Amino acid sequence: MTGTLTITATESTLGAAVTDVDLRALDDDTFGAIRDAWHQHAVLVFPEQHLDDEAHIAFTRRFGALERNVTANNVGDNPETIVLSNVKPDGSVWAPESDHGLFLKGNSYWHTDSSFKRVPSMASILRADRVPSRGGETEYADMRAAWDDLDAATQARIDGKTVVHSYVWSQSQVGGMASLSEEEWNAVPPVEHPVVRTHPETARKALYIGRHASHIKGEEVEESRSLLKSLCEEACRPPRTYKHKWRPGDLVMWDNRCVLHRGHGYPGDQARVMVRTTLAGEEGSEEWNL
């Protein structure tokens, strides 16, 4: 408890629910408590806040600059938001096997948002506007604890290595490539990031992997992909995971620098509408900033 703010940790190594707070009306002390809790728990759940775009964007901007989206296809009424939805403009739903459905399917694999950008994002803040009757959960995995739990030999094997992240490669494994134009794909060429990142606020090391991580630079491609896959599979196991079952109005914030996430399946004939803001990376580059 911090004043009227209640923070309840999950049984996982990451995640906490934040209640007794209205995100539309935060004083500096309450915001500071939320920021500190986020650094500690990496994933914060704010149940049933029912924010509109304006309040969602305002809360995000308390933390820093927003990140520009890769494509204009899923931008909502505000350029600061990304709408992750299977609903067509006419109210019907996209078939799971359509290009749009396959594009959304990429979210079902463990990943960190924007790792395919030269300056990757700091955080994502996602709200639920419409949820299916079952399924559609978002699951999170703690890459800090995953690093801590590796044996010393594996830590020595990968620390200091560089991984090539490629959006073209990762999405090509799923399909839905037609959802972006050639110009949009060309805007996100392969980039390089360390396989182990040190968090600038907590100084904790974390694995920086996921579906966009194509291969380790300077190593045999298929062999290094096998290593990255096994690292991800082992990292994303209990007690390092937390699965959130969405209710309309929920808001969840997570740290892309040390957390992987994935969406779970849901009935293909039911609507799911989620709205996301993304915090830009902290390295001072404005190439992807709004």
Second form
Amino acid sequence: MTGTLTITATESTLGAAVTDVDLRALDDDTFGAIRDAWHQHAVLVFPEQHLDDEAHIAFTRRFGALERNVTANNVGDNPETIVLSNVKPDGSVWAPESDHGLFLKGNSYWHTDSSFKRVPSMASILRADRVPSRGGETEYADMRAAWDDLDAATQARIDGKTVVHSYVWSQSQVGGMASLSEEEWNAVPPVEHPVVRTHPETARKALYIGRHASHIKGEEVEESRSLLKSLCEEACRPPRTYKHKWRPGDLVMWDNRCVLHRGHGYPGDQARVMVRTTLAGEEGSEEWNL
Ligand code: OGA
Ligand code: MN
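Starting from the form predicted on its own, produce the coordinates for the form predicted together with ligand OGA.
Shown next: the complete complex, the earlier chain at its head.
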């Protein structure tokens, strides 16, 4: 029995809203139904759950181990969460052009979380605590459909290739270098991942690209960089995208193995506070640890 859980797909190739459920009190069958829906839709929206950190972390743990955070500059004191906030301790907001503002700006480019790590993240679960009056949406793009929709020549051109992902590269593009210490930068040297990955649960192939993807290994850097850029531009278009307009208390979970996401702009003088948990990738699986 899965109680009264309701799953409503978006009009995009990814994403569904899950309603008539309380994430604080999930029996195993309902959790199983959510997990299955997540594999199918890749992005699940749980409107107005209003979880606190403890309930957010407990829900996350049902899917697996949480990822270790490498950067200390995400304000907040719980090591199991990342707080994406433009609010200073005194309640005023960081200017968009401040070091912290530039660090946050990185999230406005298409990416998949932690692709700059050797074992990249499986999933992220983000909740909205404070939202601006306009803007600040998070948009998602389906890299399974993006792969399926590529022409055969492009698929053959890239399948089997390895991409170098680098946090130094991606953050330097937005000027967001200043807020990390040398030790933090040293913790994230460039890593390699296949550009096309096969999802271990659904067996669907997906493009694995985004802003941390610097270039294709063994190819001319600038040329392969522009190929990655045009793949990303083409991939992140309707009908493969879904844009979520946040209300306070919303929780959204996405599959970092097959989804890119980006945050949209909002008035620079308004507060936006988002809290994220991050699920670690599967260390044991060869497919995902190249
Ligand atoms: C994230 C992220 C974008 C946003 O939480 O990983 O990229 O809209 N967020 O805050
Ligand atoms: Mn992100």
